[in-house]
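Next up: just one chain, as structure tokens, the form predicted alone.
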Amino acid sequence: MPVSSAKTLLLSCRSFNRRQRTLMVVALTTVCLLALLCGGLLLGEEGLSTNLTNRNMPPSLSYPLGTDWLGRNMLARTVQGLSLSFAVGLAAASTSAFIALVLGLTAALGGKRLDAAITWLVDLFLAVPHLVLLILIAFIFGGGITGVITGVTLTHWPALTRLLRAEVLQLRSAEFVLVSRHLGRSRWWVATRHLLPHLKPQLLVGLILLFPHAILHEAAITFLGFGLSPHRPAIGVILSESMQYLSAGSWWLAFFPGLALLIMVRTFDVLGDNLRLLLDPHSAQE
């Protein structure tokens, strides 16, 4: 019986079509960032107290995640650490899109030269490496919030104005943004008006496949010692300290941070790409 029913449940989830199943992806990540933001305040600042009493307990009942080598209960910590995350994450990758969105509307919009001017320092950005980059950015503004996010923003925005630029040529030879010129309306009207609204689905998808890319690239940094301040909470600070003690045994120091930090990437790179499969008329009904 045990079998059967997985296999009738493998079957009812393979017989969803692509609607169906971005829903429940959707679903499943409002619950999670709801349990997310809720334990974050539920657990407040107690959890991150020292309690050299209880230091480097293995999981338990008492410490599900156990505790690191200053008692402090990793489960808070962790919870902690990723609602920072997401709270930079998504300040950044915001940030970002509305860069790339400005910058690809001015780009097909702007003329010839203005075009190629954005076109250039796209290329640019794209030929240095990612986060060789990111860290200059962030060693010149100082490291910190401030710093990572101010480092996340301005090297996240070429891929996505490349494709709003691209979007925004196909637009501006459609009949209708063509009678609206010829009746003397401006650039920023057409555009506000006729593209903006055409681009809000790229948009939405190109915020939410940066979403991930933010946080992976603020926890990098963070853990070579370029981003947030060590004292804060944060993955890649936990990820950090938890080095030195891997070959003492303590494995959950490392292990549990780094999984919940996969487990949130990797959901909303899911949701990005079953959101983009949805907008193509080709595969929504997959």
Second form
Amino acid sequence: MPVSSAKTLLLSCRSFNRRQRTLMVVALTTVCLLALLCGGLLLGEEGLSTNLTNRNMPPSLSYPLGTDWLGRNMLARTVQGLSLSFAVGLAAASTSAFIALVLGLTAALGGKRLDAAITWLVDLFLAVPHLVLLILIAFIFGGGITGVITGVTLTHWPALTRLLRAEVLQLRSAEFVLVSRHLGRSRWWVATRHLLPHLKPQLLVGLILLFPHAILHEAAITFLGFGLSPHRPAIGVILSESMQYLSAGSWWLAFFPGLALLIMVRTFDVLGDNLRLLLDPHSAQE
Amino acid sequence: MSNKMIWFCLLLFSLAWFPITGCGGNRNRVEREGRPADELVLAVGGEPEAGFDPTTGWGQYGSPLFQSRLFRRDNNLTLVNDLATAYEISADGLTWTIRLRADVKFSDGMPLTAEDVAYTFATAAASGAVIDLNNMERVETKDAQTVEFRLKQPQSTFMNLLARIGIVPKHAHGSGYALRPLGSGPYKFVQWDKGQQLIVEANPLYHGQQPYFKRITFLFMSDDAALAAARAGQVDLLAVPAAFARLEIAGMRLLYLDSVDNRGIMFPFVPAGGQTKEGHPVGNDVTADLAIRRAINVAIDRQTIVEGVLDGFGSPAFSSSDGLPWWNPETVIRDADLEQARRILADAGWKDTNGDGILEKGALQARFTLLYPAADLTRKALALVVADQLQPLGVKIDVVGKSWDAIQTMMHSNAVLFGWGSHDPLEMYNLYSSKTRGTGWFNTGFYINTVVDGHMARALSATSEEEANRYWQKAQWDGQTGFSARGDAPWAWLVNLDHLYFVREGLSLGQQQIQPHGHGWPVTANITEWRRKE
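Alright, leaving the form predicted alone aside, put up the form predicted together with the partner chain.
Now the complete complex, all chains and molecules, led by this one.
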């Protein structure tokens, strides 16, 4: 369990300073997440095939998370589901961050009309309920994995865009930028040499913190049935499937995958918070 | 930001746990809370989208409740008179004359006459919905108690149509009829809250035996909600999926009924390249190979599927009509025989030349897509299990879940997990006749065999049911060819589902028929014979 082990480690190494501890947490969470991803890739189709002699087995030593009504190993399915969520999250979060960067820079540097247009777009996207928008977009793009990634990508950029725009606006009026402009540097030069380095920590932390959002939304729309093919081991699919069997008493089908999702999301959260501590000039040297 | 996410997770969790905690506490409640003995509450689903109008499809299976029919099938599936007293078929098989009872009244007191019968069939034929009346040229009244049907082609199964359509009153049939039905059936309409419940009361003017239950409420709710209601003692009869079969409900017993509600895999019969009228692709090179279809039929372990997927509540299926009068018992083959399946494939030239575990024949790989409706848990499980069972054979099946709309565009060029099962042999004709190639959901694989067509044509033009059944059986397997797995094998039938119900102690459902397709409503077919023993 990445979070709790990280915490016990934290308690036992009070002797380290804040920066060292933060670094350790970052390293630990990264390793956990990478292990999960690799686990999903290495497992492949293994353990997903049906095995009718071992149906509906509660958690045991040979099947730590039990088996489902077709005898499929729930541990394998959960790891597969999480790594699929991870991949979807990665694709969606990085594309979202890229869109946010481009729009944020354009809004702040591109003149009044462009700024008004982009601000209006941000307001529009923030005003529509997120899940509804997500479902609409996923539906328009024909569902499936493309639909899910496009949907998640196209709905997660507005908050970060707004943040980056404000940051650029503030930077633009900073004295060193003004001086640089008066010294005759081009807009492009100022944007790449002065603005981008300042935006890097915002962008990186923003990206990491988009992850849990993207993953939860992916799980939510696959749970509602707008996403992936229903036998694919995605966390949302696993959870919605298990609903049918809860009344029959198979509690482990929903409990462990749900817990695993919670832990993974929380791990990303911890990673993002600690990265912010490291990268933010105010707290970086504590 | 992070707090919001944690709350979302917690919400997901509490949702996940709700059904468990929702039904944990009621174990020891006493049954049948304070209802009079002659009142009944059923949760068997079957709510019709379009309402209760027989001319647009209501009442094909089970009891039509509000209406009565010319003929009906008794508990042994034999056709018996209901509104009719006698019938006559002309020598050429084209004219059917039906004589009616004179004493039948609609529940509003008006008499039921030949006018109403003619009106019902003319309206149903004009609406074209669901019911296959294309073959009817016209329907006329001879006198107040005599109706005459004129057919375009002889059709021995026409009797089944007469036994399927409830008679509506000409004087009270209009646009709102489906929402407030009126007829000569055992029950009359009281109230319908769409999506929630239907309440009916016994019809005192009913011409048959008065039903024991004077008032019946049909609840329409999700499986989980219905289960909770049953545990609280609020339901007398509950239809449940196989996953609930091992549960215990205080005061209720499990009843499982045999059915021809089957599930099977339809294979595209012709090679790829064609197109339907709508422009959808037709044909599949892999499944067009007889060896592939036969090998799959032989290799599938149906008994294991019944035990594994259906929890034992079902039976292996070898045709679309197992156990019905027109079924040919020779269609049963020895299955779960991988060796035999391997031989069939090897003899036809399928070999694994590149060692990837999938057979090849020239440039063709033994690999195809199997579609199933995404929302159907049982079909999903069946598709996955069959794909796994065929892997050691070297036949690779890619299982894909789609909506029915999407399947409709892909079902002529991919294998599909369909379900059928009817008390009318016409269904068999529709599934296997070359005339219905690409017609709606029928014969989507474009199966064609002129010998089979010949047998089925003779079955249709037969003048007695026995003679017709002989030809239906020949169409399945006549010693040389047929559409069963021994012949062309255009389908791999897998299982017949048992229909599971929880029945309140003391409630007797009489002798039930072999159940048709559709779990739930068909159980009501003999609702007038139900009793409560106290």
